[in-house]
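In the form predicted on its own, a lone chain appears below as structure tokens.
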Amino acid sequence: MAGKKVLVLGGGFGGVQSAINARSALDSAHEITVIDKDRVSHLCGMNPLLIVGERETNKTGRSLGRLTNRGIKFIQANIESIDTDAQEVITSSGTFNYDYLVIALGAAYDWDAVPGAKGAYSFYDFNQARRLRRRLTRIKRGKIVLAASKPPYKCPPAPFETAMILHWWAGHKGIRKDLEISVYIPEPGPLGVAGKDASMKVRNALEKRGIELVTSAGVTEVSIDGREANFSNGSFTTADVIATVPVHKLPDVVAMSGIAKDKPWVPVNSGTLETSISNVFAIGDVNVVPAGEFSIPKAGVFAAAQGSKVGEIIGKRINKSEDPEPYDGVGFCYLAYSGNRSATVGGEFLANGGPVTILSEPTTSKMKSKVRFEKNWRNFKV
């Protein structure tokens, strides 16, 4: 049997676990190789911990080059086009053409979106993180506020997440009681993809710690200091420091493709992570996976989850076995509530009369095992 040609775009969570899974299962006649802008891709689910100087900037990342060492191919190269007639994608580094194409290129920032976002701060990509937290040893009073526009955005739980944690930061430094912490979000409610149950034990944790949550309020422009921010309930606010969410959208690239068929993001088949061409997926935060009223949530461990599902189908397929399970949606994310203590959020999205999750209690224990969880990644364990 001819080698087929594997070519996954994208080197985080989902491309990676993607191309290890079809690595495992196929000999060397096949070629698998990856193509990242970046050659080291940062675990964005550190940054809430990062900006308070809780994890090192050195130690946010792993460097894709080291998938040569596991049989797979890596290209940095900026992605061009894709043509899915012609099975090929042309790159900064050439044309490279597949059998079987994995689509996980993430969700692009559009940071224009939200007038003036450029002159705050964000904790949503490693450098604006490095950025706020540089600010952050400065700060000694006043206001922080941390500011979403519009869903979906990557990793639901973090600005509540983030706000706890400055919480927690903010007291060991002994200046809590001379800052403002508060947290505006364009949804009705915190976590309301966790369900009921998750989002009033947010609302009552962020209650408890004296922060701020206002709700259905978007925000809509940033002044040209980063100083002032305006809401879509007509409201605004002063501080010293505003951190946004950006503004999630389509990778322009994928959007030129018409894989997405002008959607939002890119359809697929729910149980395979197939896109309406044979051969060609779409994971993680790239695509939509209805899940009830919700879709599944973007964030890596989901990504993770669909790239061993697709990994699977494509050594499945190449190696003329029986299909696999489908993908099942089930996935947790963590929470951290400060430093050393951490919950679990999540369950199986698309179970039978819709998702079933749960927000666990904060623990040490869980704080533990978030931290063997960012090991693991950072050794492409996961």
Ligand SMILES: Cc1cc2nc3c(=O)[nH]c(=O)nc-3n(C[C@H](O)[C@H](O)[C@H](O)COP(=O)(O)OP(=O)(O)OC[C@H]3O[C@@H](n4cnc5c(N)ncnc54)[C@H](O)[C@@H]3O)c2cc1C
Contents of the next structure:
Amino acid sequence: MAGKKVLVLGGGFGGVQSAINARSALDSAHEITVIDKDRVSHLCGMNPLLIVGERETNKTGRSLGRLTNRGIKFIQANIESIDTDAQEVITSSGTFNYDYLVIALGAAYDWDAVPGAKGAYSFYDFNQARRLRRRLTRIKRGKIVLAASKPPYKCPPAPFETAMILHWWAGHKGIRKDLEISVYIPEPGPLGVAGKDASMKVRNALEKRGIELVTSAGVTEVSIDGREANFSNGSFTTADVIATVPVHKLPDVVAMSGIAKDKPWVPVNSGTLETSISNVFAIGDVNVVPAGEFSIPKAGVFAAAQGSKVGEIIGKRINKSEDPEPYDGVGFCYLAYSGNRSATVGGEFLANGGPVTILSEPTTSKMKSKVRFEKNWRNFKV
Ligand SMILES: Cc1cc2nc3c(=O)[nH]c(=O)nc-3n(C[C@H](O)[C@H](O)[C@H](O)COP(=O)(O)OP(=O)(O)OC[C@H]3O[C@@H](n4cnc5c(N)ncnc54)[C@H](O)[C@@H]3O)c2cc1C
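Show the other one: the form predicted in complex with this ligand, since we just had the form predicted on its own.
Now the full complex is given, and it begins with the chain already shown.
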């Protein structure tokens, strides 16, 4: 059989997992290539603990160059266009053609959607988290506001997790009584995607810690000095630190390819994650997989599971065996309540009859397993 070319765009959670699974299914006659603009990928799930100094800045990344050891080619390049008719991808390092394409380019941030947000703080990427970490070392009193503008955003628990970690950290520093912590969200309640029970538990956990929660209040503007924010419900607040969750959007290169058919995210077959074009898959944050009244959350665990499934499907198609079981929409994320305790939240999002979800109690053993997960991720084991 002539060797096939599997091209994976994006070396995040989903892309890496699809490449690893396809590699394990295919013999060396077939080529698997991952392209990413960055050589080092960072685990955003560590950011909430990173900003309070509970994780080391030099221990949040993994080098995609190490994929070579697993028989996967890595090209560091900016992806400039995707042409599914010609079956080729143009990058800053040349043009690549393919037989099977996996689009795993994640969600991009639209910093212009909320005027002023770009100059304020955030914890939604590694560099911003480091900047916020530096700022937090200097704070002794005042008010910290975490503010989201519009769903969907990556890791729906992240704003609440971050607020609870800030509460715990401020308590340890002895400044909690002098520090207000508020979370503003556009949704009518926290974590609606995980169901009513989980939403109520998060609401109670915030209340118990004296963290203000303001719902149906997406941030619409931040002042140039980053000290005042306006919200969609007409309210405003001043604060010492305003950290926003950026508006998420389809990466421009994917929008330009036409594969999303002018939809906000790439529509896919929910069982195979295949787009409307045969043997072109879209996985993780870049796609939309409807699940009940919401869709599968934009989280690494789902991106990785979708990557596994697509790697398996590509392997079976090339090896001419039957397609595997359809993608099941199962996934659990950690939701840390402090530096010591974590819960898990997730479930079966594509269950017959609608998503079945659960938020567990936070425990020290789940924090230990979160730490193991972080270590395994850095070693390409998850
Ligand atoms: C604060 C925070 C906390 C989080 N916590 C968790 C958690 O606890 N658990 C969890 O499961 N998820 C968590 N997430 C979400 C998780 O990080 C994302 O959902 C996940 O990374 C999505 O994986 P992906 O493969 O779809 O995309 P990504 O991991 O975003 O990968 C996309 C890749 O594409 C590359 N790329 C994009 N455009 C181009 C281009 N034009 N050219 C070349 N390369 C390009 C990028 O460099 C990137 O490496 C968190 C996110 C944040 C921000």
